[in-house]
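Take a look at this one chain, the form predicted on its own, written out in structure tokens.
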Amino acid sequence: MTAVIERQRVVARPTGGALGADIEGVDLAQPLTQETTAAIKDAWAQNLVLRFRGQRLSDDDLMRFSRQFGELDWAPVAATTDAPEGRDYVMVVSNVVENGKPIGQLGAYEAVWHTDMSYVAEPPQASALYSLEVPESGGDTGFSNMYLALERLPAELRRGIEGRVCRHDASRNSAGELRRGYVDAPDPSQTVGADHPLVRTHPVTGKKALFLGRRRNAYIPGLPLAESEALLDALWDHASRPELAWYQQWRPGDLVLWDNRCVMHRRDAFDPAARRVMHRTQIKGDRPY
């Protein structure tokens, strides 16, 4: 039987997948009452990913909603170049080129499974992605439940990662592009980035989750490179299993909020000739433990 959570007009309808719920009865262009915000947070803690369909949001609306969950993170520099004043917290995710210049970043190609900005000491706790234009097909976003990934991890793998950290490569983004100011380091043991526990504790729910960032150039300090590679390959094979995931098929006006502390995500490629325009905010997090 489908679980339904109601408070005032807020209804959360789980997707039936490993995570995710649709939130009904909320217009995010309007200020939210404390009771409505509390209901949304409860649904978020239970479902990890929330989808709000049929929204009509300005950047101010998007930022106001996102601030209900914490302090906003600055958008990456590449996304805010020539941005309108006051929009420094909104990242444009798009393949559209106007007057010979991209209006956003991440293009039309696949974005592999990843955790947003896990390569920094305090990764964002959440991201909110709002769709303005979407292609007829392709560009779907997958989300994977890292609570379940840890819960279902084979005992031998669980013993292999107990007490260990992973170094998260900072040189490339989720689309594989080399970031400005970084040099390519093909040896993962020389990766530059933050070290985080492979099993982290969620600061709100207290639950344990597998915490992975991006597979490329990840490294487990203290292990020979070959052992680190084999262990990480096994973890990624497990964490990317279809039964742990749910896929969002975008419509214009969708807003999706996900918990970066216990969810990985990816994006399917799509036709480069089609237009896809998204606006994204990030909410500051803290150091994983």
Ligand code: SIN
Contents of the next structure:
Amino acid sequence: MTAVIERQRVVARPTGGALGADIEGVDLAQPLTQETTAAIKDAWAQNLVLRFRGQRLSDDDLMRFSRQFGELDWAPVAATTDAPEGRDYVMVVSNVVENGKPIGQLGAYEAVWHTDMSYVAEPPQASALYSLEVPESGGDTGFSNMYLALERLPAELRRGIEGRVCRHDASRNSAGELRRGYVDAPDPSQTVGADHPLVRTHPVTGKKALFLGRRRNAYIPGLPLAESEALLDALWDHASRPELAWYQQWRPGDLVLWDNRCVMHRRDAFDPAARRVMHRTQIKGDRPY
Ligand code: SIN
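Given the form predicted on its own above, what does the protein look like in the form predicted in complex with succinic acid (SIN)?
Let us now look at the entire complex, which starts with that chain.
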């Protein structure tokens, strides 16, 4: 077995879009050599999102692969729907209902642009999403390059966010559902969540990225609410431009790893009658600076 693994050659093929690359020649169900892991990390730093097609992974395989990048983080607190209780390292993202109970989170809705768990003090540095069942159409996941968003930010907006933080709302998930244990706070200046710099430095690449996290109920402390809203609207208009994004069209057996420190993502809605079952891990990160 060792000989086979040592012959694995990592090939990274960029998507040609604003970010993302396919990684070929790696079977993630096998332990990876240090060389293979180092090559994957290099490709990840360059391409921000990596896709590994044709994988057959158990949750243990998914967790073992994810641990190559750091300690696993707990899955986010579920919404107030009757999603499974309890917390785990593997979050099930699914619209499937079995015996009258959803087996996972986020349903079949659109999930708006966001960074995973940006509302906590130390958001996960990365997430890995593995597809078990996918609908024939819909449910594509978009990724957006926040290095590029900052590079291309008009000078006036850049000046407007210099030295400022944003408060990231913890109460609702990216599908708009209220999380367990939270109350609705419709006034963004009363938002409960973590404050993070609007421009963050990536701890590995040293590059700066725009860090918006999530739009709903976001607030820039120190600004009157109307000014905060206007500035955030302008930033989000800019950051959601299609030329910053690349879309993943899922096949069963795809594993996609993204860097939450410089990437946002969203998901298209899909037919609620179709089945979509994905397993996600998240890898602990540091306090953004
Ligand atoms: C997520 O936000 O992690 C879910 C993305 C997806 O379902 O494609």
